[in-house]
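Only one chain is given next, in structure tokens, and it is the form predicted alone.
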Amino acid sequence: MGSKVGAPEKLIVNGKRLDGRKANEMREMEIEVGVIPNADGSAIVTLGGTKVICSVYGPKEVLPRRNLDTEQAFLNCVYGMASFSTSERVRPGPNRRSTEISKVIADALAPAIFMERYAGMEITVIMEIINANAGTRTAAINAASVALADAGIEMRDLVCSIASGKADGTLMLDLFEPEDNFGEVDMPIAILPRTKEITLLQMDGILTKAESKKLIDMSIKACEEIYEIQKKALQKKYATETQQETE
């Protein structure tokens, strides 16, 4: 965050962001469910230039056994970036960043899952960033939530997530790459839409109390829109399956 070499002179020009959006406008989102036949559940989420594919396996036996929890499920989330997902080749394999984000995503998803109903079992969620243009962890959460539902995992609600922030002194919804790289604040958030429970809230940068409240309110409103997109994607998949069964 802050001033960096190579930063554009302005991130807001004539009241519009560099990609033509208004400050409170998110990028176009598309979700496709059931894209990996061998997975128990799967989804692809495209958010502007960011694209993530997610697969879910389980519930299944916990391996290694040291991860066994007799009171709730072991939620094994694995976040990674394809080597071709950015302009500079990403080194294959886990690193400190991917390990941290995997843990953050697991913590964001767990409150939505009836973890106690899968006591002693493992649920594995694998998220691969195919193309990165900011908001990768939030796109991964949206994909994982839908893939878990596709896998038939019992959930209290879907989890919806968006990354917002501040650039050129303006609060913005759904940062894209230049804003993420050169803006002043980045704030990813995830919620359970029905109860408005926040399951993820991080912030890189400084906001006033009033700015924080406004940005959270903007993000929650966007998450409600994402919720509708998630539900429609799931409904479309199962409507198609029902039609195929009756033909």
Second form
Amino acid sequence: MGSKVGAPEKLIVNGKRLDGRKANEMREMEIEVGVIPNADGSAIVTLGGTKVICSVYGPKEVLPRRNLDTEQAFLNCVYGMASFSTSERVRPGPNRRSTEISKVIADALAPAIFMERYAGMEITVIMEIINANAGTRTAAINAASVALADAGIEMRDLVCSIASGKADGTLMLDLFEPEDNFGEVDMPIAILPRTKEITLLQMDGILTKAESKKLIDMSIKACEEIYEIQKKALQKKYATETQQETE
Ligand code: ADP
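Please supply the coordinates for the form predicted together with ligand ADP, as a counterpart to the form predicted alone shown previously.
So here's everything in the complex, that chain up top.
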């Protein structure tokens, strides 16, 4: 945030963002389900230059046993960045940022899952960022919720997520890297689209109350679009499987 070395002079030129998008335009999103045969569920999400692969394992025995929860599932979320995912090599292994992101992702996903139906069991969600261009935690949430559904985990709804913000004084959807790094505000959000329950809301920077409301409304609309893409990706996998079974 703020004036860092290498900051572009402007983030909006002639009413367009540096990648040509309008303020309320998302990057193109693609989702593919069932991409890792050895996982119980999996998905790849591509959102512009951000790409994440997610695999889900379980429900299975809780290991180590100290993580056992007899009331509900132990939802073990692990977010990581591949060393080649950014322009500067990322040191492999967990760090403060990845530990925090793993925790907020687990909190964003848990309300969608019938956690009590998996009491005493573990559901593991591994999210690896293959290429990072902002919005990696939100892309990971979109991938994880689809991968959980693919694994047959019983859910109330999918979870849809987007990171929006403010740059050059303009509220905008789905920040890409220069806007995330040099803009004024970054606000990742996740919702359960059917009830509009918000399961993740973080904010870096300052907005007025009216701006926050407007940005949340813009983000919820984008999440509804993401919901359709997620459902289509799941339907595509299962339609293909059904077709193969009948052949
Ligand atoms: P998010 O990816 O969820 O938006 P951040 O706001 O922490 O999370 O990161 C914003 C962006 O900054 C990332 O998507 C990535 O493009 C870049 N970034 C994050 N960590 C690193 C890193 N260690 N090296 C280079 N770029 C990074």
